[in-house]
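Presented as structure tokens, the chain that follows is alone, the form predicted on its own.
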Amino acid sequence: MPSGTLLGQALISGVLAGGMYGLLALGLSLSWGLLRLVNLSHFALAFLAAYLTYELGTTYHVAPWWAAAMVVPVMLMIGLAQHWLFDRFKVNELASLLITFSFAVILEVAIQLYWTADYRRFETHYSTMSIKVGAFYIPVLELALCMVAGVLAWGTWLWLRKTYVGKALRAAAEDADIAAAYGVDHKKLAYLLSGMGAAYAAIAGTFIALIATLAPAQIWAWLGVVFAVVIIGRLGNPLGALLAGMLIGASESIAMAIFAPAWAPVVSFSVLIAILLWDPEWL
């Protein structure tokens, strides 16, 4: 058995990489919820904001923050132009999941064509920075990741249950005949939504880029475990996605540190199954 210093700095470490998986989880789970569009190039997005973060602190010594000043908006239009395309050809469900993989795919190779497959890493002075707390580390970087998480997670889940807009969006995905009755124009805040979620995608990928070593390969490398901490979530529910994200870091971590890291993708399957044999309808 690991020592109980080994194991809680395990914990450490999973509750603050589920905080990468609850942001990313996060405008996924948005869109699949109240939209009923399965996103997946929401990775994709969020690995192009990763990339562009990189480029312009790497080529033109922008910092982080005014890098994502700057690609949060265009991640925005994107998600913008591609609600369009739903709306215009009247995309389902299962036509937006093949749909959005293709455009995935399409965004992978261009992302390897302009930086190659070669891996990159935007280094900082920060990069390494951590506070010591007792006989443990907690690095900055993943600690200001987690707050921001956490801000937006909160933020959303009052703006959905507080506001008019937000209350109208969970009325017309429970019912858009119904709540068009009562004027709720379901497709004007259907782009709002879906410009937020791809801003989210832009957030993650700037915390991508600051912490984790770049390859467009890795688009598809969290899908299943963002897969899983969305559905252990559940649809649509922001708070959900953080607090199932720091459960899956933190058990993927203990995982690891008492076995081996190959039990990680064990862990967050296995809970997922769990929950779905337990309550069939938990979505």
Contents of the next structure:
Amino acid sequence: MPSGTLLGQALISGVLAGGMYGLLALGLSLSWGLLRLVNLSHFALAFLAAYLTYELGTTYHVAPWWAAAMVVPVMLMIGLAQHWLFDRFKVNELASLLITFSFAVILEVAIQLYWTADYRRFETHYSTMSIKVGAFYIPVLELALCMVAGVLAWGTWLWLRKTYVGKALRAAAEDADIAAAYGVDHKKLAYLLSGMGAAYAAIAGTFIALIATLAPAQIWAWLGVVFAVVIIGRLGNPLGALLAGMLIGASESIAMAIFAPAWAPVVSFSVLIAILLWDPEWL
Amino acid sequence: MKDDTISTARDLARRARWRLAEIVFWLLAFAAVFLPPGKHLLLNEVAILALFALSLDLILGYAGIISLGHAAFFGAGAYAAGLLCKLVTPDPLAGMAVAIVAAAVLGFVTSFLVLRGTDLTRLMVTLGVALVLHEVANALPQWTGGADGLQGMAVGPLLGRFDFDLYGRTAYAYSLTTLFVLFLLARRIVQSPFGLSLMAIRRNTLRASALGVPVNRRLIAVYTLAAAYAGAAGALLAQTTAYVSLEVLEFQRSADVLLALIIGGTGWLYGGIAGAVVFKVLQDTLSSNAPQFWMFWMGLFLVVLALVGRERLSRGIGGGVRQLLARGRR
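Since the one above is the form predicted on its own, can you give the form predicted together with the partner chain too?
The complete assembly is shown below, putting the previous chain first.
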């Protein structure tokens, strides 16, 4: 059994790493839960944003937050364009899965053509900075990520719950016809939500550029975990997505510390399967 | 009322009849065994993917269960066949039998998980089962060889007589025969009352259960059956290549088989075979020049397929061909 300090440190880094799962899950959860579109290209968009941040940072020496300010609107437009396609062709759940999978593949090829399949690392002096609290180290970048994810998740949750637009969105997800009868313009709201999802992907991408090593194939690396997180946090629930992300991150990290690193990926799906066994109506 | 029954029975009998095109197709497929060496390895891959896609068609096309993790059963079959060959007996048919049973047991056990909840839950649970299995295989290198794969399989001759040669002729004949036998069985099953009840479940679960169809039992049965088929496909790959790697359990494999089946169309059994032929031949030709472009074209093709829809697309192509013919005649 590892020492208390090690376990504590594992817990902290796990929760912080889980912030990334949560941030990625946020956009997916919204489009899946409220629009019934399974958006696999979310990961590819995040990586495109990461590569753009990397390019801006290394070639033009643009600071990450300015890069984010430039990348977010671009991704927003891409998200809207993608939704236009879905809207135009009246795409259902399965077809959305297929189409966005294909988009992700096409984007992967495009990224590979421009940036090659080599590993890329965006070195900033933030990446080694950490705060020491007692016996534990807290990396600054991950902490910033979690704070941003927390603000976004909390803000989106409040927005869905308190504002008219948010309530209309939830009503339309529950029953589109009745909501339309009460004057909810579901189509316009769907565009809004798709754009938001893509913008969240862009924000996640900026952090991916700062924290992770980039390679085109990495697009698929988080697919399983993040999907599990989306479901564990309940579809369409932004706070749930973030909390589930942190829960999974922490469990993975602790499983790694106690057993072996190889067992970490099993954790998320074991939790998911356990939840589904306990309550099949969870989704 | 009686006329209705008779006409329905006649209709079903008509559907069950062998068509000329089917017979020609199988004759051609078997004739390809005697082709000069060179293409048998590719044909073997086609036959294996076809069997795998046929297995997915049984649950997707006939029972409406979408699976993103069908590789779980393929991998289970492959590892079962590989381990049996290494540890017990090199006989391929024994390996096949064990692989089928192992995959079927796994399918039966996981079917209880998969059948809980809605379509989307199923999607995630299938994906999850495959991912967990992949990680378990990775974490047990003493059994599976881990990332290095299961090496040193010496597969014995088929029926004690036909050795697996370097050019893959025996391999293709073996895979094709397995595919054909299991296809015949599947064809019989989907036309039986059992198969018809599955289609009723897919169209309208609520109504099917109101008519007295034991929905859950039927779904468990067909899921187990499909798992057994996928296990057979996995065993074929393991035995004909004498190697099992973690790739048999990867998400990519589940995605590939879904793509192949979607290309060929679900719910008519030949969809998996047609899709496998198109998929493998395209992959072989396109990826010989540039591997990444193969995925690009595949992606583009799928977008068009999903957006425009198969009916309109095939009607479009058919219409285009007809127009061209008409123009040629003029």
